[in-house]
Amino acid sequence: MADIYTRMGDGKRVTMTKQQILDDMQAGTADAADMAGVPILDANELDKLLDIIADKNRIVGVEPGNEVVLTYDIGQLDFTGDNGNSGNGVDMGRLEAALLHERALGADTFELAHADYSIKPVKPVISNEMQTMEEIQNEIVIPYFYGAMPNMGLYYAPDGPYSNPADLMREFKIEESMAASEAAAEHLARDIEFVGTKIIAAGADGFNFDTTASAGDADCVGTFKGVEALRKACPDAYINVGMAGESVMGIHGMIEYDGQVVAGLYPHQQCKLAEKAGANVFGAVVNTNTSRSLAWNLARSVTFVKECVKESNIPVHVNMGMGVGGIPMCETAPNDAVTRCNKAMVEIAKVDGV
């Protein structure tokens, strides 16, 4: 049988027969089910898999009539930023990032971002993003949001004003850590709405918000309750909530969200507590493991997103790039494993944006 030439989840080229991929398929699509209690992937979808991984073309596209929206995290930083964060280091504005992207790139979307992209330290120089998002908007065609991670971490020492759960926990001060997780969170709920509702007054077609949970459950209730916030504050915004992993992290362990204990949910119920929240779209996510194939993660992933696309009532743009939905965890993903990624997720897990 013939060797194909496929990935692995930390970019290496590799080759695999046609059965050790479908073994790989069946291996992926187990775990994912097993995790979330969700229907593994059928024959017909795993045969339609399969033919995407072991086309013989480099670069692969979805049918025509298949494609969807593109929306975009960190904006203009994959030009202007280094390698370090995506970016490629080209030395422009803003509004030139921006308008490369519409107009060179044919970007259906696009957003500004801070160089931090993060919510807290956005907050001190709102004016300034405000100005910037205004001028642009003069110039650009396509929505253009704001995005920033909610970053909770940032809130907890050094950086923040409140103690870090995780060292309250090996000082044994559970009752603490949890109290410093709550109050974080009602912080950056607070911090949302702030930043939120002053640039959209400046003209945002929206925001984004980037991986949703990064410093766990704590985390997701704060940005949960920060875009209920927003919603209440501009009822006719677009808000887009994309995750930080396929499963919230129960730091807290106990938090909820409109009664729901948020640790441990997985996308198909990540999807049903940001739509309660407020958001119109949902940015479902599956980490990467880079000891595995792209086959086994690629499966994986389009079973997490699959149930997903499902079970929500609002749109799902999953989000695919370096290290989550199935695309290797390396710093420049490999076309060749993009491609084959996008196209799996929108002909078999039925998303409506990527």
Second form
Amino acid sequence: MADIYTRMGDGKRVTMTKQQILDDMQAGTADAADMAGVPILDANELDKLLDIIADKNRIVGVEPGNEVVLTYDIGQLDFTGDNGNSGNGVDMGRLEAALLHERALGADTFELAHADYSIKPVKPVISNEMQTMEEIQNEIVIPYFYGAMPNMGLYYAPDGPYSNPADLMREFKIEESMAASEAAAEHLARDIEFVGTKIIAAGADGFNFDTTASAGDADCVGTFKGVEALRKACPDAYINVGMAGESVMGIHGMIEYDGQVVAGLYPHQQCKLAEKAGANVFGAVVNTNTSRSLAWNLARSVTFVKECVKESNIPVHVNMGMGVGGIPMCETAPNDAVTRCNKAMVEIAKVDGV
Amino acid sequence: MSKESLTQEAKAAVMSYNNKAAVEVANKAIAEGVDIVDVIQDGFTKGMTEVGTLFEQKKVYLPHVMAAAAAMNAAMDVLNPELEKLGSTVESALGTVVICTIEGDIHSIGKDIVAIMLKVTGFDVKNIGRDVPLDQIVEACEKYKPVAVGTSALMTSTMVHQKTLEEKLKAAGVRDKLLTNVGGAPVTQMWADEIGADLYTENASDATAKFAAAFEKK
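Would you mind generating the form predicted in complex with its partner chain now that we have the form predicted on its own?
Time for the whole complex; same chain goes first.
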């Protein structure tokens, strides 16, 4: 059987036979189904996925009529950043980046972002951000949001006022660790309300929360509480809650939102709580395993996200970037993999946007 | 009470995160004169291993692992003086392991969990922290004379330091005296092979299995 050109999860080029790809797809969908308690992909879906992965063309695209909304996170940093995690190292202003995304890259929405891309460092410069928001809104046509990561790690020592839960855990100070997480979550919620209401007052069409729960379950609860407050203050704002991974890490272990323990929630469960908090759109995320093939990762990701789309009452815009959604984790994700993963998410998982 | 009942109680105490029950089992084992090494290995350690497995399956979370380890530690505080009197050991002969998150990288939770599970497995673990400069790692290897050194990297920009560490360990003349272990999200078996690391471990249970296998053979 002819070898098929494909990728590993770290971006390495490999060739596999059709049977090897099929075996990996079956193992990937089974892994997701087992973890989240969701159905595996059926035979037709696996056939379709195999066709997408084995396509002889380097770049693939969705069939006409299947196009979806294309949103972007991280603002201008995808151009300007060059710190080894993403970006092209092309310096430009935030206005130029916004207009390039709108007028050259087909973005249906875009966002303003601070260089640190986190809620906390925006607080002292909120006036500058408000001014820039107003200026860019005068030029741009597409919905223009503000974007930031909740990034609750910045609230812990040495960067913030609360003791580091990981350090406390290591010293077996379990209750103190939980208390630190809870205090940081309340602080994060207050900051989200402050930054969110200010920037929306300056003309932002909405707010994109990127990598929610990156610091674990308390980060998730803090963000949901912040979204709740923001929704109350700004009933018409467009709020996107994007996650950090397919499972909420239990750093606290028992913290709840709306009476539900959030540790261990999967995308089809996370989206329900995001909706309750006040989100208009949910950003599902599935992390890539660098030791596994594209076939394994993509089948696994589509399995999680398909169930999320099925269960969600609000649109699902899946995160499709470096190291998520089946896309390999390397500085510049290869286009053959990026386009295959996007096509599969749209045509099999039936996402509303990417 | 039979040894079997005691080992079951020991395992249950760890799996229910019950320090008091763990201490009671330890005291009973001493009072009844059963082989306390068996109670530790077949009871407390097995309970801890099961908690580790549940953690990998995302059925329990970090505080549960820590609470289980705390229960086991409470029991060991009671049992260690008895072990010393008897001149017995509980696989502590597995040796010392130096572990850290590598220079430039502050992500430490995964590394800390691996450290706890290796300690439970029977290694003397020297957890030297996060964002640890390479020269400091080499110094720790010279000081503690470990059987292995493990480094974690969560970013593609910091995993390259694992390769430099291999070279620095060679230059210091300690590389052939220990095994090197690499882990972290972007790290793969292929990367370990490429830089000449001895062990690639994906998570805490993978680490305990591979470390135990590597050092039981020696």
